[in-house]
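One chain comes next, on its own, written as structure tokens: the form predicted on its own.
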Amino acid sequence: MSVENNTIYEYKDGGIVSRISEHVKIVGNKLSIREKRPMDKWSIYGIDLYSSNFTIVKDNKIVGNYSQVNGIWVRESENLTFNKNYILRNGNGMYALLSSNISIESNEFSFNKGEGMNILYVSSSIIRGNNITHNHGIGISLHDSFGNVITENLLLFNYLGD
């Protein structure tokens, strides 16, 4: 399945949602929320991946106007590739939970209200060559994770994690 070259504005739940799926390509999409709305625990996500294995997320732009909890939200997924995405002005740029074998390379996570990247219970993953700048929280927050390689990232002007 492919979700490619779409422009998605003002979505109410998730801009692009992949649940219990395999071999999905999410490429070249523009997701934007222009209206500033308050974030709460029931807020929205730009790209929402749940049990979505062997998925490629590439060349997307997600601008949340601080209205969504996470630009990218990953749970219980394996063998994911994130490459050349621009994740701007969200709650957290990316939140990954209970996942493994993720490649996060050459992305930009900037001007998010929380963390650039929040990684929790993630293993055997690579975080390389990302620009993680101007986030109001931690640049890369890593909790209870193991076997990950974090290298060659630019962490600049975040509240913590520079």
Contents of the next structure:
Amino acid sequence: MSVENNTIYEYKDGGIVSRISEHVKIVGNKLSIREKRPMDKWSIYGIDLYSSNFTIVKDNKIVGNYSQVNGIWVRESENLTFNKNYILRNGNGMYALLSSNISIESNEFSFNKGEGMNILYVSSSIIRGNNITHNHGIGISLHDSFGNVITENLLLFNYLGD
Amino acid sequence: MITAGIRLENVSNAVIENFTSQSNKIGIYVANSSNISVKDCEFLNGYMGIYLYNSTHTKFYFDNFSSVNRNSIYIYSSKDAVVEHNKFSNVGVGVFGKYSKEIKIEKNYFDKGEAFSAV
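Alternative state: the form predicted in complex with its partner chain, after the form predicted on its own:
To see the whole picture, the full complex is given below, headed by that same chain.
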């Protein structure tokens, strides 16, 4: 299954959602919330993966205008690749939970209101060569996780607060 | 019995062009069919634009979906479907794929609504 080079504006829940799926390619899409919406009233996610294994997310641009809870939202998934995505102006850039074997390489997570990346209960993953800058929260936040490698990332001007 | 504007069952090699579906429960229902194309069609209001069931080699392109309540294109238990160059405005979900393989969704424009959902 592939979702490629689409333009997606003003979605209400998730822009691209993959649940209980395998071998989905999400490449070169532009997702954007232009209209300002209160984040506590709208649960909006750019790319939402739940139990989605062997999924490739590459060359996407996700811009939340501070109205999107998470640019990328991952739960209970395995064998995922995130490469060369731009994730700007969301709540959290990426929120990953209860997942394993994730490769997060050469992405940009910037100007997000929460953390650049929030990782919980994730194992055997690599976070490499990402630019994580100007996020209001922590650049990379890792909790209750094991066997992960974090290397060669650029972290600048994070944790600035409001 | 599925109620729809157009229903194709056990059909092969068909093209539907320049069709407007307004306020039908389902615009076009395609089941157990192959080599079906839907091009330059318009789906306004209604519950579902296109419902594809157990079909192969289908293509949906240059169609316009507006204010469709639920799924604009619902692809169920099907294989090899291409969805490209369509416009989806103010719909529930643009493309919903369930128990399907080899679906390609490319170069579409989605405004207001979930673009793609797969289960």
